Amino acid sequence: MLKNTGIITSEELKPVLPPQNRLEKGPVAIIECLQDIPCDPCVSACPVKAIQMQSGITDRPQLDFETCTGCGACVPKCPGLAIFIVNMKHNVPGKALLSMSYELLPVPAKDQEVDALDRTGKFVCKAKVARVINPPAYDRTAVVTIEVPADRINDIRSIKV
């Protein structure tokens, strides 16, 4: 349970995961922000207004999966590193793309092999870095996209370089 460990449980994760039919359409965000804290930079970052707060700044962000284009503008703006972009329509059979914020050094490079980790920091598998975006506007928060086994897309949430 999140309250005891700080790690999202599979039950808590269910409402924030896009439905299968939305995953099949292409990239979409997953927001794993489950604490009621005063924070809303993801709302203003979204160019299509797919992220809303239901009752104010201390509410949890709500994502409209059908409106979300998976552009990733929200990913580097989340101070809690709680937003990920999942792309199940990858051109490699059995693989998917997962984009996440990365604030450590060294920043990985495209085509580098990294360790994909779960929410507790445990090794899941090796992953290949597909893309790294790190412009000055992101304020030293790189967005790293890794290629991972499609069936592990909801398990992996970090990398180790």
Contents of the next structure:
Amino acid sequence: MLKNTGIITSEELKPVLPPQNRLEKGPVAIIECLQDIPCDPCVSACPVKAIQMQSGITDRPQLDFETCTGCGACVPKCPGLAIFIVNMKHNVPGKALLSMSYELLPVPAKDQEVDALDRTGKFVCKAKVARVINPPAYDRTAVVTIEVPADRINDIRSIKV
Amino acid sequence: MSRNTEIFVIGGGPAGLSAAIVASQLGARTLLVDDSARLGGQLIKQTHRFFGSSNRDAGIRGITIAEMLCKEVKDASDRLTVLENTAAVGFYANKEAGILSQDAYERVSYQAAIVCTGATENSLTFENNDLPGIYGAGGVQTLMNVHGIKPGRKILMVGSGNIGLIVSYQLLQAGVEVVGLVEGMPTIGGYLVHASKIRRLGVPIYTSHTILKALGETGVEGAVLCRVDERFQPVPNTELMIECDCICLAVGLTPLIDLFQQAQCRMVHVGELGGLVPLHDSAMRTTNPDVFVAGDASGIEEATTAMLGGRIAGARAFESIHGKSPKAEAIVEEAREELRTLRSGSTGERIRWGRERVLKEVGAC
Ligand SMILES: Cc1cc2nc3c(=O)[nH]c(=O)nc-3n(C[C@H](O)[C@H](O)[C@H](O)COP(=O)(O)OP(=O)(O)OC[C@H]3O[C@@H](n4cnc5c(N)ncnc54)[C@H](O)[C@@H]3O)c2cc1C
Ligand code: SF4
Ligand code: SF4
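Please could you give me the other form, the form predicted in complex with its partner chain, since above is the form predicted alone?
Following is the full complex, with the preceding chain placed first.
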């Protein structure tokens, strides 16, 4: 269980995974924030109001998968680094794109090969960096996009440069 | 020498800065003292993005929040005097206090004091806990984030509250290996998003475990952990040796309250708030009518709530001198509403209980 180990189980993950028909349409967010905590920067970060909290700031975020455009604006604003963007509509067969916040040094460069890690920090596979966004407005939280095997998209959650 | 002020704020963390800003903006002559070299309290060590309400700076790094508050302090400088490296060391009768800077001891006479001294770190008893290389989390943060010094190469963290989780993350960012995080409870104490963050960087989290002893002769060389049962008793034959050169204790904070006791404020013990706190009403006024309180000194909570409590204390202290003010009332109303939403929900439950107990006891005296 997440609350004993810090690792989200596949059972716990289910409610926040976008449905198959939404995944096929292109990039969408997965918000792995499963506890009621007094935090809400994700809500105001979203330009299309896809993230809501039913009973205010102490609720957990609810994502409307259909409204979400997968733009990624919420990713670097989340202090829990809990938001990921998956893009299953990638033009390389068998591959998908995964974007995440990255706050360690060195920040990888585009096309660099990095280790893709799972939720326990274990090596899954090598992955190519497809994009790095690190503008001053992100205040040193880079958003790194890697190309991963499509069938490991829900396992990979970290990288080692 | 002696100084004269209307409002005397002790402590320049988020609570004290907010109190001083509000009091001076409303028009009171204000003096703020802080015993460290740099204003901001805990905030100057917080390089991570804050959780909390985006109305109140969440998503922004703690150190940036400190800079924003310091700018407001500067803008108010015609009414607000700031003394750094200056500690408040005691209260006298007749609304006087003593302050000690590096080269002088002075008396301050004030009309209302707002005490925002924050908290001290708890320690833990285990064999060899006095070996060099065993630090509190605050010490580790000061070394690392204020002075740029790594506390060690391989560090073991004890305590899975938000401080243990966040300091572990900051250590990883500084390039220090975190060999594990130990927690006596079966569940992680802090926010799970912070736990997942360090877990996926490979840090094992040992819940239902405790530290039995530190190993080493002249410094830390390792630690022995063991499993604990529901009553926190060590389970035999579950010992586990971990190699490390540093142990960091993040096992809670206790409000720093000496000044209240000296000012003869009535104290109450509330476990949910971290121990003894001065009784205070919803205006943040203690049982000594000239002394107000805000921030962690009124109960361990967060920077966001410390700032809001500070704003209430600043506004009410102003009114205690200058009489009712609609502007002050508006500040208090706004802050109260924000506090209410921040403390709602299940994570705010303990704090709510604690706060309610303090208010009830005030009503009774
Ligand atoms: C690792 C860590 C992570 C945190 N993360 C978050 C977060 O993400 N979000 C959040 O909202 N909160 C967070 N907090 C909590 C937050 O930092 C504190 O709750 C907040 O700083 C309390 O503010 P304060 O003004 O009451 O006290 P402090 O910030 O402790 O300031 C007290 C000040 O008073 C000074 N002082 C004490 N005694 C005297 C004296 N006698 N004379 C003069 N000066 C004195 C001290 O030197 C200090 O500068 C975190 C804390 C830690 C340790
Ligand atoms: S990815 Fe863009 S549209 Fe989707 S929730 Fe985040 S900010 Fe909103
Ligand atoms: S900003 Fe991140 S941690 Fe905060 S509520 Fe949103 S998803 Fe959760």
